[in-house]
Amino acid sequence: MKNKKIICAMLIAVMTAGVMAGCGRGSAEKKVSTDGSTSMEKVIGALGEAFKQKDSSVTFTYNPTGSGTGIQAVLDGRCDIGLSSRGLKKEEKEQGLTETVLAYDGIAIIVNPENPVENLSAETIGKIYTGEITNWKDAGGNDGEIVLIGREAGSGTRDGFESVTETEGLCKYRQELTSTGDVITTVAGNPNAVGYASLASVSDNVKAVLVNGVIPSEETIKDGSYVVQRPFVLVTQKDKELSETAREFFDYITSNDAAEIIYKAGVVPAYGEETAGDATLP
């Protein structure tokens, strides 16, 4: 009888351990990791919080490392979904990556609030950043040397800005900073500075100028009249399945249910009333 009790106790212990291990695995799998663009912080943070409200057991992480690093993180298998504020390059697609446009974001050209300049043409912006125009008095402003602020190489914001203004490899930056927030802070602290930043991130301590007479806004981004804009992209591996939780997150943020959250984050969703749910995973 004693042996039977011992055997029963051992069986119960083994079964309990198995159940606990199973629960542990289930919890560990309920996570979504994202990595990449600092410009996407506001929108991806809002979407992550909304997704967690649907299931409080989910762990959502966002690592703001920049678009290039986020893309590499997907290649290395260090995150579920990469975040890029530029489209994938041909060579990146050839490495097995695929992109899905989440939203469209305007790149605001920002100056210090003390700067009287209100409007710049795309051509003038290009001339300023390539060093052809070096004084604000030649761009409608006060007499003062223009201080060029931009992002670091590999930044999606920089790539988008230089592509639109046709200044790739030609910009004469005074400072190349590693985040959108740093650009805004630097421009806010220098009356002669000019920079560029995600429209969704622009704060009251800087001024966004009109480009070609068009104010940067959700409406002008959506209708294409504001020309300095770029996509916010979700990057995944083409031949690798996402985990169940990561797939649910992907499907949610590219559905009509997430459109209002994306709008509130200051960008224009790629999936609205007509296109919601059309996103496809690799």
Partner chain sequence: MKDEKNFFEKLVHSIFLILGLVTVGCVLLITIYLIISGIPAIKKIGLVPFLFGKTWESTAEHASYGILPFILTSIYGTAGAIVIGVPIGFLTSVYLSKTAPKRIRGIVEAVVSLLAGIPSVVFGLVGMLVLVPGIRKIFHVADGASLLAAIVVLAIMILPSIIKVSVTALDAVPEEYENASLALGATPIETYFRVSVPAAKSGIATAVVLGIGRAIGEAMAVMMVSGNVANMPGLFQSVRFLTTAVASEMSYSSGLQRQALFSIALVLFLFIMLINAALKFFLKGKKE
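Please show me the structure of the same protein in the form predicted together with the partner chain, now that we have looked at it in the form predicted alone.
One chain, no partners, no other molecules: that is all that follows.
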């Protein structure tokens, strides 16, 4: 009996040691972790891939949680770089965070392909979303009640759209959906619907209208003539050094080398320029 006990004890000791050893490993690895905006999935995924091609020993992770969660993750130190598809709020900057614009994303105003409307002014879009115009015939279309499709409160796309069209908190949504894909599906299924979505994810089953007569495209977003656009932001802690690998990654994606990859992901690169104001590199 005593023997059994001893064997038991030894087994436990060995197992525990195994677990411990498992924990110990990872530390020497080269790791970059990012966390945040789901809108940035495509662009950050492409950048991570390219970075890994340069140095295959690097582990790159991206956690698609949403801008708010990503910013919180940087604060908590759970990731190296936070991704936000909106600029930082004042209270977030006061907590010691800093932002670097990676790229600009155009927000397309989408309608059903059956809808004859081709062009809307930014002012008309605002009026449509605040419920001042409720029928398509007042916006140059057929007779039919306008169905407003939007995103949920807190979404980067919604925040971007509402701040550009100056309709914050005034939008009379018929539906608030939780993903870009849902918005596109819904607009594609209802001839009277209008919605907004990241330009990169607009597909053929919906039609992106011109805003102020300007077609949404990379050129018009870059030169600023297409007005409905928002920044893709890298969030870091102001007073904390990034790890060596994370630093390398940060420098790489904000360099001219990465611009083409960002461009291919459907958004307009900012060439790593810092935003005006207090954005300083960590």
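Heads up, when I say rigid core I mean the largest set of C-alphas that superpose within 1.5 Å between the two forms. Numbering follows the first chain given and starts at 1. This structure is a prediction, so every number in the text was calculated from the model and none was measured.
The rigid-part assignment between the two forms places residue 182 and residue 162 together. A two-part rigid motion is described between the two forms, in which the smaller part turns by 11 degrees against the larger.
On a core-based overlay, residue 72 has a Cα shift of 2.7 Å between the two forms.
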